[in-house]
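Given as structure tokens, the chain that follows is alone and in the form predicted on its own.
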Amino acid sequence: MPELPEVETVIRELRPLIVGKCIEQVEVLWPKTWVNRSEVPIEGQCIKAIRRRGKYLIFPLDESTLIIHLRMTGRLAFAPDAETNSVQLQGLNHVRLVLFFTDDSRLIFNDTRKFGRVYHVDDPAEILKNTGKDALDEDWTPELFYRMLSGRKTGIKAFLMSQKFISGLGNIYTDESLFRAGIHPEHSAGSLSRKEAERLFESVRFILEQAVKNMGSTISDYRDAYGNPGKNQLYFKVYKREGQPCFNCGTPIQKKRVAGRSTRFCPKCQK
């Protein structure tokens, strides 16, 4: 599943190619992809920018909003003009959605599985009431985030990716953070020191930013708006590197089924 890095790629490849465009039809060819909310016409209005919140892509335009969560499989693509056979259309054998731009570019929605959505919307919070604070938003703090821990008796793992507290995190980067900041995924969150928490906040942002600079990470279907894969999987230290020696301590990594979701940790870096 796309997580905060892989949208964040594909958000600022989007930016210069289609903000400013405006919508001319929306052709939806898989009925539960496109969610509209809104009695407002989406044609004739344009996207006047590309925003980000947490796994989600927020297009302002004239008067309502789209908002796409790629959910596990979902892709975009640019096309600049009706011809166009180039790189980044390659291997759109799932399309559910396309937008038409009134100069005959398209932007297009592929989904191999079937769970992304599109909304249309007046107000953004419908969509985006329960989704927690940016995890690289500039005024999350390693304070704040210490107090969002505080009393929580879930594990520290179901607390990162829950969506409600801190957005943008999924199993693949959360793993990574947990392990950078010595941290077992079984840890509950309530109970770790500030010192603690400081540093999974440090090693969460140092995963994030590294992962957005390295264009996401690949490991079957993301790709870019460019059609590009990711190369942050080239760095990871425990997801699916499960059976594999620590680059720390040489310990087998581990894997196991934490809050729902196979985990991989260090048994003996993350006590």
Contents of the next structure:
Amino acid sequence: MPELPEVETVIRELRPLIVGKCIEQVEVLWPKTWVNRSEVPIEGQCIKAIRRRGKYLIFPLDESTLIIHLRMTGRLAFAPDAETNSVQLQGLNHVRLVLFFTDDSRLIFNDTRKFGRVYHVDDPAEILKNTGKDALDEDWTPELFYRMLSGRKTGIKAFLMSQKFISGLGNIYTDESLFRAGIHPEHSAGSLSRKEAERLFESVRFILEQAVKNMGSTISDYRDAYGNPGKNQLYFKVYKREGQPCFNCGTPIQKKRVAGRSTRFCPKCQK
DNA sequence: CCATGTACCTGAAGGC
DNA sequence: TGCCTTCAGGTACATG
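The structure above corresponds to the form predicted on its own; please give the structure of the form predicted together with the DNA next.
Now the full complex is given, and it begins with the chain already shown.
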């Protein structure tokens, strides 16, 4: 479920709540969720910061690193004390892991489909080695994007979805970005003109920043750290709009399998 | 290198 | 009301 904007929203909310907290214990309710590859115990270590790369949440600890990927249905919620049963904890029907802090507050990882992972590693590169530059990273520029595309035979949708070049885009924001740029999802990545690459770069940035402002998109499962849904689904121009008229030209939005995923686009506006 | 299929999981929705 | 199929914000891995 969550792509970059949803992860960014959760991180911004969690940062003031859990940076500085010290871990007393990890409770694992679904064993596959917890991937512990660190030499040092997590108990007693404190959270120094929260960062993001693509869809990964990264929590540097004193001597190791905690990394979380929410995959399709992962959700994080903070409980300030042991007795809390507030609205932000409602709907947590599939708790897979709980981090207990020394002050009796806790971070709850809920994940209906069990695809999400909570990694504990000594070197973050173990997990992040195949994850490219973050789509909101200031070092990513139109010029760099154009160079990354050159010589690529793959389709542009597959390129944007692969996290090894640019990280953070998933199925929704890829389709929305391509629509905004007027580029067909099956257009070969390597044959985009410099101008098209620049327009697509601008579109990706616009779409992601708009979604962050709107606290992410909620289709069904996504909730932020306080249990609130996002508002960005109200701004979709193609996602889930198959059969409905294109906002630019009125042509029905088409749905087709591209790069293994349901893909929505306007056959007239996107070439 | 690239495309495609499968696996990992649960639950909602649609067809009959 | 059931039963069966398909689909879903993701990614890793196997196979041509």
